[in-house]
Amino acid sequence: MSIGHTLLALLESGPRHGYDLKRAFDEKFGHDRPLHYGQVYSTMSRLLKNGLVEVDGIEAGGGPDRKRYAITEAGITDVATWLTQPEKPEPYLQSTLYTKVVIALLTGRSAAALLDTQRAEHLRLMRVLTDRKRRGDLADQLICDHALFHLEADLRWLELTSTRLDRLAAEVRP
């Protein structure tokens, strides 16, 4: 999952405060495991450096970091090339595939065509072990039946997920 990303995308909707940034993610993505504080300084230095974000101001007579970030045109467009880029499909990236979701959702992009572009994607690689599958020796087709079966499972989330699209989207964009 990429943190440095989300917290971008976060910023879509308008400049922030790490702090504030902390409280969106979590609320949003960080469920089980919040972020540390220093994750989000790291990441948004990184950013910052990287000259996707910059500093759009410093809140006065504040705590140790009050600075406010906003995003930069070349921060758009790296989030944009990350969420039409599919995920290689690979076992557990529902984690990944939920953020790119609700992202495309709450910055207005086609949480759709994001799907469809990773079933795309999921379905290529089912076809390499299909073909693979039936070349290949007993061994050969046990191996690849245990990949393709993760994969369908994956599939199976996208499938169910692009029907509720309409009552996610509701939901995080209250």
Partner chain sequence: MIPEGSLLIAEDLHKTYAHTPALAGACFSIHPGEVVAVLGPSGSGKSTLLHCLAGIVQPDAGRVRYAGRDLTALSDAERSALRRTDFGFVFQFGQLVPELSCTENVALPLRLAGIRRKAAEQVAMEWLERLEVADSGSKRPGEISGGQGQRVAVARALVTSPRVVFADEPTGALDSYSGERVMELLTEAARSSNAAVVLVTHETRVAAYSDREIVVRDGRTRDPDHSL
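Let me have the form predicted on its own next, following on from the form predicted together with the partner chain.
Coming up is the bare chain, nothing alongside it.
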């Protein structure tokens, strides 16, 4: 996820303080990974330096001065360009799970047990996401569907790999 573009897009509705941007980001996109304040302010500093935002006002308070940021025309153009660019599909050719299966086979450990444990973890997470999807709004349902479809693909791979373990062991062992 491009945090910079997301924060820029949130500014299109009007100027905001860093705290407000963090809160809006976390409400819409940060359920599982909320932004750290430092990440917001370092991103805003970079966007300011690049001319994509400007300081719309500064308010004095009990602590440090609070800057209110506004998106510039260049920022709006940057978001529009970003939205038209397709995301690169992730082929998962460098999978940690695949690496673990091969290492287990190479070292004489049980790759079948590893796959069983992983299958159980995928199913556990699918139950959590299914429950969240049932209780959530449409945005939550869509993000849960995205994750569930990926987990289902992983489960298919786990099953296929389980049926091919003997052949894979013969190929990877010296």
